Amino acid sequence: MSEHHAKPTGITRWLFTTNHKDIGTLYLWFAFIMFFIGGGMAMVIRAELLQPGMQVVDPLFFNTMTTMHGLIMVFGAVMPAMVGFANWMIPMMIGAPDMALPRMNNWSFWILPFAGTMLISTLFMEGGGPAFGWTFYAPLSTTFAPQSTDFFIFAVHLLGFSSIMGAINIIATILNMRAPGMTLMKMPLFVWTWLITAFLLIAVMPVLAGAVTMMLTDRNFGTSFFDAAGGGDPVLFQHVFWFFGHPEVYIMILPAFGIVSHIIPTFARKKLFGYASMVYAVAAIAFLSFIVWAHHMFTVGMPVAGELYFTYATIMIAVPTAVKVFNWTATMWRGSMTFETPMLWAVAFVFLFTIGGFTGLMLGMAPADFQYHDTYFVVAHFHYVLVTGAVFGIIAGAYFWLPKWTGHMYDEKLGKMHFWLSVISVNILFFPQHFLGLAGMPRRIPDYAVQFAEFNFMSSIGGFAFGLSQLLFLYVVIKCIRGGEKATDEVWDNPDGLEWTTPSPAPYHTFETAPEIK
């Protein structure tokens, strides 16, 4: 390398990098920071709900916290973390030198800190931040919302823009840059889950952009998309939002399915059971995710035929999901299992995510949903799916690949400690919320009747414990980056020689014998 092409260092390395590993690292750190910010907001919520009565914050600020917590965790923590994994791992898994569009890759990351800052800045504006729930239903978000909502809309546009560019990049990379012999049905499952997720992103992000654009014009330009007085319909907002929102929840969980499909075969020392059925199951879930959106809307007064259809369609999604759970279980069955930290998180993921799946089935039945709707039962359900599902998947993947990323082994004792603290506290946090919901406690309220006090107290204690446990994770990660036992080439002891990237069938040619890409 001549001196004119010296490797950039310091801040320029990170600002101008087109290296997929550096960009993956940026995404992961951004997600980690937002995870703590969103978690801090959850702590405010749980502090207020520790006891009946109003003690910590006023009701409007409480609603702002529930809104911002949801938005930051979805768009700031879970999605960027999954894109970080994609950037780091996909090129290595398919034998590509980098992502297909490295300059755009840099741009799609650097939009995020600005979008995130704009979203958070609404808290400091006159009238306060958005207080209309992360689903921002009209007319709460159009007629009755503070001026800061316009900045929130711009932030959502930017976040969507970033997601679409990331998705285009991932699709272009996977379809054009696989090593010779790496056919689609030989790709590692993480690559498959991300290929399908990227198509979901491209399909639904413009729908969200449409929803917030209609909000913007309703608020500032005299249109009446969601205003009944002008011939519009507030329920239209819910249809548009959930047509985005339902596939969105699968965007957050599918890459976690991919991560877990790598970890379980590694520590069971067996090939993944039913590789092809796993691929078809992911595709089926993705397809069905588009035709179930109104199960979030059973109480709006839709026709009984509509309720019947959305009930059946929702229950259908349980089939491919159950196929995946069965395959993970079958992979572990009679395997030579060991329980290093990534495996603990992956097994907890399978078990706890399944609880979220069962409560989802309950919510998917229209007559039952009339009881559950807008209660803490729903909160319990989606946190089992998104915390013990998506977040546990992210943490499992981080422990699994940290040695590959840093060249060092993390501290196994501390990793296990982090796992047990988290898995116990997260259940103390969310399991009682099922009972609160069944007893009729509504969501998004800062005060409650005295009969809900005990379960709320338990839930809050679990919440503080879970939040504090994540500081230990931060410590483990930093300690691992700074040094520690050297990681071997294979990292995880694998007598069958199952390589760390391929729980799928081995490609015809290994990457080593593939002709060098010019």
Second form
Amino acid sequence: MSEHHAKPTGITRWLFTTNHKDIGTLYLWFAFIMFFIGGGMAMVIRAELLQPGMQVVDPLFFNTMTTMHGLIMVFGAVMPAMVGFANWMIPMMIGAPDMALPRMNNWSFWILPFAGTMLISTLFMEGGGPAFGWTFYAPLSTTFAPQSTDFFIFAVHLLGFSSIMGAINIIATILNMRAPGMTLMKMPLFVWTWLITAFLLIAVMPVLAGAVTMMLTDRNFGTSFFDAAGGGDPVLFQHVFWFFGHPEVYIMILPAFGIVSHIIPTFARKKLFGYASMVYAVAAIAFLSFIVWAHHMFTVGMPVAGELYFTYATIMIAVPTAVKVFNWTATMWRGSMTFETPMLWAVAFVFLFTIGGFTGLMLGMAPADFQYHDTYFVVAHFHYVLVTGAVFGIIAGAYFWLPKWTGHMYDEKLGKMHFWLSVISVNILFFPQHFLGLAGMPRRIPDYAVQFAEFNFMSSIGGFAFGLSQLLFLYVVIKCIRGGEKATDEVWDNPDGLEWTTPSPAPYHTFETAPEIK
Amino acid sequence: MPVSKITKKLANFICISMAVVPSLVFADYKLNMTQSVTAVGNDIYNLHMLVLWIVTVVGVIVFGVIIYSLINHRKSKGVMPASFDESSTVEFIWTIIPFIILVGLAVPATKTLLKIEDTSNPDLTIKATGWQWKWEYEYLDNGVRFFSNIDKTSNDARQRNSGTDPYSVKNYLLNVDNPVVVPVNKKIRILTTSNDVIHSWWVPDLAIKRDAIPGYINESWFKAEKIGVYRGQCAELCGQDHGFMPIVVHVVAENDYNEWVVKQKKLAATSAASANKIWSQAELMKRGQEVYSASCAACHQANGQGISGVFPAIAGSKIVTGTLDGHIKIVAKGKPGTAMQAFGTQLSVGDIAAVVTFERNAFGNDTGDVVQPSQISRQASGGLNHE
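Okay, that was the form predicted alone. Show me the form predicted in complex with its partner chain next.
The next block holds the full complex; its first chain is the one shown before.
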């Protein structure tokens, strides 16, 4: 095991690497870049919505921005960031030397930049990029879509390949490469959440691939899957899409649950409360995520029995989700807490994700959803779960593990400043959107009636502040890579987990000899 | 004061205090769900308030515990961490309690839903068809049929950098040329469908939101209990001008409604009669420009240049400067599989003649052609099924 190849340097190190840490780093940087590109688009959206009237862009380009913002954030930023964490941390957490399938690991990353570039290149094509929303409902995305849609379809296929390969790799690693003695129920929570997430990915990415393939043939080869005029069914598209789409939102949030479940016990200096029930809750959420998809479609005119079923099933998700929140609360209870930057983000996650969960419960009730559906209330809801949920989880994890990755402590003062700026601005950004939605502002509109002006103004100001605050994060990360106080191997005060038994920075190869788990 | 009123007041208070700062700064705001003018809408509102209350109470308790913990259980206070990390009893309790609450919520939700979906025995049925980007209404009981576009003032003001202050426009973006008119206290059934992409017919005050889907006819209903004007918008992304296809419903007394129906029928008759009139070129150009602005400019643009790669230009177009037959045909029948609609079913013969004349002589097309309504009927014989 000891004859190592010399580590290649320069660009080839990154192009040909099969090392889980290198690939993790690549994933994380890719996600970070996409986060800023998608964020830039959000700034365009908020600039147009700053005040009533059309000032900045045309309506069609506005729709392109909302569409690309969603696609890039979901497929380019959040998902790759989570895979980046998985690559870096799973082998180190289970005591494995690397991922099970290192060459496939290289490939599953290197597909991404090409897929991302292809997706973004549609902006420069004649007729503009996709402008039909990230949910790309047919027939707006088929018969009525610009030429560039075919490139979008191919990009989605590539992103799907990448995700499926990543998921296979994660499952193979977790099931086969755990250190002796690490039974499933001894696995760290982050590993558990990713194992379940990976199964979700394998189950639903092919469904998405099916949906876009049907779009492709509808557009180019004369089929009519979604074209009513040819005997097809536009609502079929929505069923297929949301059968992918609902598990997809859990794909984005479950690993964040895992990250937070590591951070809170560390800084509360207390074991995670209810480990087993946490695992069961994640599994229950994952299962439920497959049987609730049509709650996104209450207004399409389902039979009343269908609406009742999807209402009941949807609100049931509140049970395992509540269990998780209660467990985090009980972990903090009578702990001995300190509030380093990762903990601040994790605590904010618990508060703000819960608010997103509350509005999720409200949206799950079909009769009330008839008023909420497709309004800014929905926009507020999913940004609370995705930005203050998934993204806050990612940022928390980044601060938590940066010292292990780089060997340096990040700048605590700047990290806290980043936190406070973000947590205040993000609420100014998204909280007023609840009011806008309830007052009747539809989503995906480039201009609005004047009674919505005040809250939109507030929201835009919060948006600009939140966007700018993330530049500080970039600065903190770069500063931490380049230097800073030397991190100890444990980094934090007696943290739990194999990753903290390795030196900081973690050497290129770790756990070449498997550790023994008692 | 009835209990529900008190809860409403309290709820408003809570909502307002949740946004203390903005409510102090801005006078003209709305924080909570629209309280509709229908009985079902009230049920929906009450359900919304019930859930909002439940999550508020749960939130206060959970967040209270966390905040207490954050303040008191910190290392800087010299607290030693407790060692508990499991309790089946506690886990069981906090699994079962949410479950019981949810069952409690499911009951009123089910009741309300069953009411919403009971579309039987309507007094009046209106078919609302979504088009990119306008609504067509057809009163199935008396044959009244018309298109409803965003009103011209809003539409002009919403153009990019129009120079018009949206605040100076009355009901900016929420006003139409032809509103829906319905009698008060009658059960109105709305059938929604679409001619092109998916739209959604939503009026918050009437508590209806139902998708308009090509190939489907969806049903919903309302019974407005108060005379008034109620405004809504398309709620499903339907392309470029999704934000600019408002819905306006006038709820009026039954007499007024009956008068309105008579008037609509007269208007239709006048329009049919104009098919035989001979128009001057100036008249045709003037009317043509109006029709172009209302029906064509959204895609082909006010300057006739279209949008490259999306909507073709009218200026210098081969079709527009080509044969009259070809031009009239594409206007009347549209181009299947594209955003070009069949205007033969939307515009009167006179309007088609006017807009075709306009397009053939505007934007530097200068063909000099004058098209009379009578020619349209002849040119597209059998193709125009208007009236």
